[in-house]
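Just one chain is shown here, as C-alpha cells, and it is the form predicted on its own.
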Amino acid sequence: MRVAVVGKGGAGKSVIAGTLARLLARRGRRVLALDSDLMPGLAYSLGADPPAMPPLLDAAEKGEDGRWRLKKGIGPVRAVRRYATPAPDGVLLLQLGKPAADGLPPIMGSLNAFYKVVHRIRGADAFRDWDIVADLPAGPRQTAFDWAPYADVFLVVVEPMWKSALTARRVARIARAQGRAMVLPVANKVTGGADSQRVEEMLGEPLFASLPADEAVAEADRLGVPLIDRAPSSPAARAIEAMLEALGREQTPAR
C-alpha cells in the first residue's frame, strides 16, 4: 500500500496518516512514513521525537555546478537505514526537515536529498514489500510537482467548509491528470450524513470514506501524542481503520 494524504491545511492529514502507519504496522506490516510538510504534525501523530536537525542535511552535497545532489553511496535504502526516525511499533519516518527562524535556506540540501530519495524509491527492490504512508503539506503545490511519484493511492482529505472544498478538487484534478495513482476523496470532521452529502456536492464526486468530528483527535493534537495511542477507541480512530480495511479492498485485484 503506498498512501499519500493531500489536502488544505488544518484537515487532518496528518492524524490520519499517522494513524493510518501505526495500524499497518501492528498487522505486521513494514512500513515507512514519509513527511514532506514542514509542520511537525506527522511525528506527533505517530508518537516519534522530531529530530533537532534535519537528518538528510548530511546526505546531501553541491556538484561543481553548484546544484544538490545525493551524496556518493547515498540511494534510497541507505537514506532511510542512516536518516530515519523510529516511531511505534515499528514505523520508520523520513523527514524532509523543519525550518527554524532563519527559514527554508538552511534546510535546501535536506530539502533536495528528501526530493532525490522519494524519486528513487518506487525501483528499490528492498522496499517491493513495504507499505508507504506520505504526508504531504497544505495545497496542490507538492502534488504538482511530483512530490509523492511512490504513491497508488492519493487521499484528498476534505472538510465541510467551501475553501477545503475548492483545494481539495484543485488537488484532486492535478493528481488525476498525472494519471498514475486512484485519487479518493475523504471527508474529515464530519457531524452526520448531512455533512457528507455537502461535501459530495461541493466536490462533484461520492466520498470515499467519512471521518467523524471527535473530541478526542483534539484532545490529542493539545497533548501532543498520537490518536492511536490517546483513544484508540474513539470514533475517529475506528473509521480509519474502517477506511483502511476499504482501502485494502480497493486494492485487492478481483478474481
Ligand SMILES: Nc1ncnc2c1ncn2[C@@H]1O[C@H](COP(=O)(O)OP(=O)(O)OP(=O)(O)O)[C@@H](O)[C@H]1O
Second form
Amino acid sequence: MRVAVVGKGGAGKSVIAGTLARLLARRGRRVLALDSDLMPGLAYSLGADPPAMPPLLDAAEKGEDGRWRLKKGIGPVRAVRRYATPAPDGVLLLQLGKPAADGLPPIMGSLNAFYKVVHRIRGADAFRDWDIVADLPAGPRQTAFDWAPYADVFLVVVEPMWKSALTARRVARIARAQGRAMVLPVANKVTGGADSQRVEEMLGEPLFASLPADEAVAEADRLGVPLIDRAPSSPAARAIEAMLEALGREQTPAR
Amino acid sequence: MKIAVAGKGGSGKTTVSGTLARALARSGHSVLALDADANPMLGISLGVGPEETDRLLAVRQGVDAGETPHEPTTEGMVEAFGTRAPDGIRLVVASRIDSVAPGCQ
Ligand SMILES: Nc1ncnc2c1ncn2[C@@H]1O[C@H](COP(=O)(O)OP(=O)(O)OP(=O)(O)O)[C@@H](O)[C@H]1O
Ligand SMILES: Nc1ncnc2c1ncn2[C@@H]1O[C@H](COP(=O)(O)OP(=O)(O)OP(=O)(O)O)[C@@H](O)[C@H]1O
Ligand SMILES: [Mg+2]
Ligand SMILES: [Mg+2]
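Which structure goes with the form predicted together with this ligand, now that we have seen the form predicted on its own?
What follows is the entire complex, opening with the chain shown before.
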C-alpha cells in the first residue's frame, strides 16, 4: 500500500506514519518511508539516526537553463539505494532534510531532487512491490502541490478540535479534487466515543479510524524512541495496528 | 512593536499569537494581527469563530480573483482585507491554499 499521512501540525502524523511503516516491515513487506517535512520528525518515530545533511543535496545539479535536475544516472532506484537511511526492521527512510541556520537557499537542490524522485517512484516498476508510507508536513501545502503523487491512500489525521478539523477538511477536499487516491479521515488523541462523534460532526463525514489519547505515545516522544519499541501493546499502538488491518481490507475488497 | 511567532508544527504558535494580540489590545494597544500561515487558523485563537475563520477572504486570493483592487499601501490593504476581531483587533489573512496548485512549491 502507498499511504500519505497528512493533517494539522502536531496531530500525530509522524507517530502514525512511523508506526505503520515498522508494522508493515515486520510483516515482511519492503517499506520505503518518506519524510518531506523541512522539520523532519519521522526518523525519531521510526528509530533511525537522522542524517546530518539533506542526503539528496548530492543527487541534484543545476542545468544550463538554471533549473534543478537529478544528476545523470540517478533515478528513483539509485536515489533510494544511495541516499536512504536504514531504520529498524529493514525500513528505508528517504528524507528531504532540514535547512541549517542559513535558511532555504542552500538546500533547494535537495527540495527539487526529492520532488523529482517521488514523481518518478510513482511509475517505477522497481517499486511496484514496495509499500510506501509518507509523513507530509503540517497543512495543505504539499498536498496541493502534488508532493505525494504515488499515494493511493491519504490518511487525514484530526484531533478533536476546530483548528485540526478545518485543516483536515481543507486537505481532504484538495486530495479528493486530485482524484487519484482514497481519502480517509482518522481521529487521534481521542478520549471516548463523544470525541469521535464531535470530530465527525466538525468534518461532516464518518471517520475511518479513531486512535486513543495515550500517555505511552507522549512518553515515547519525550524519550525520542519509537512507540512500537517503547510500548508495542499500548492502546494507541494496538489501535494503529487495527487501522492497518482495516486498510488492508479496504485495498483488497472481498470478491 | 512588531512580533513574529515561529516554531515547530503544533507547538502553539497560533495560540501564543492570538493570546498575545488580545492581551496587547486589552492593555490599550492598537493591534494588527497578521496570519501568514497558508493554513490560516489565527481567527480561531483570536475568537472570530471556526466557520467564520474558514471563510475569511485572504489577500492573495482576493487580489488574484480581482474582487478587490490591489491596494498600494499597507493601510489600504488592511482596510480592504481586515476583519474585526474581539478587543478591537484587526485581522488580516495573507494567503490560503484551498485547491490543487501547479508547480512544486
Ligand atoms: N494518541 C496520542 N496520544 C497522546 N499523545 C499523542 C498521540 N499522538 C500523538 N501524540 C503526541 O502529539 C505530539 C505530536 O505528535 P507528532 O510529532 O507525531 O505529530 P505531527 O503531526 O507529526 O507534528 P508536526 O506537524 O510537527 O510534524 C507528540 O508529542 C506526540 O507524542
Ligand atoms: N501551553 C499550552 N498548554 C496546553 N495546550 C496547548 C498549549 N499551547 C498550545 N496548546 C495546544 O496545542 C495545540 C496546537 O496549538 P496551535 O494550533 O496554537 O499550534 P501551532 O504551532 O499554531 O500549530 P500549526 O503548526 O498547525 O500552525 C492546540 O490544541 C492548543 O490548544
Ligand atoms: Mg511530524
Ligand atoms: Mg498555527
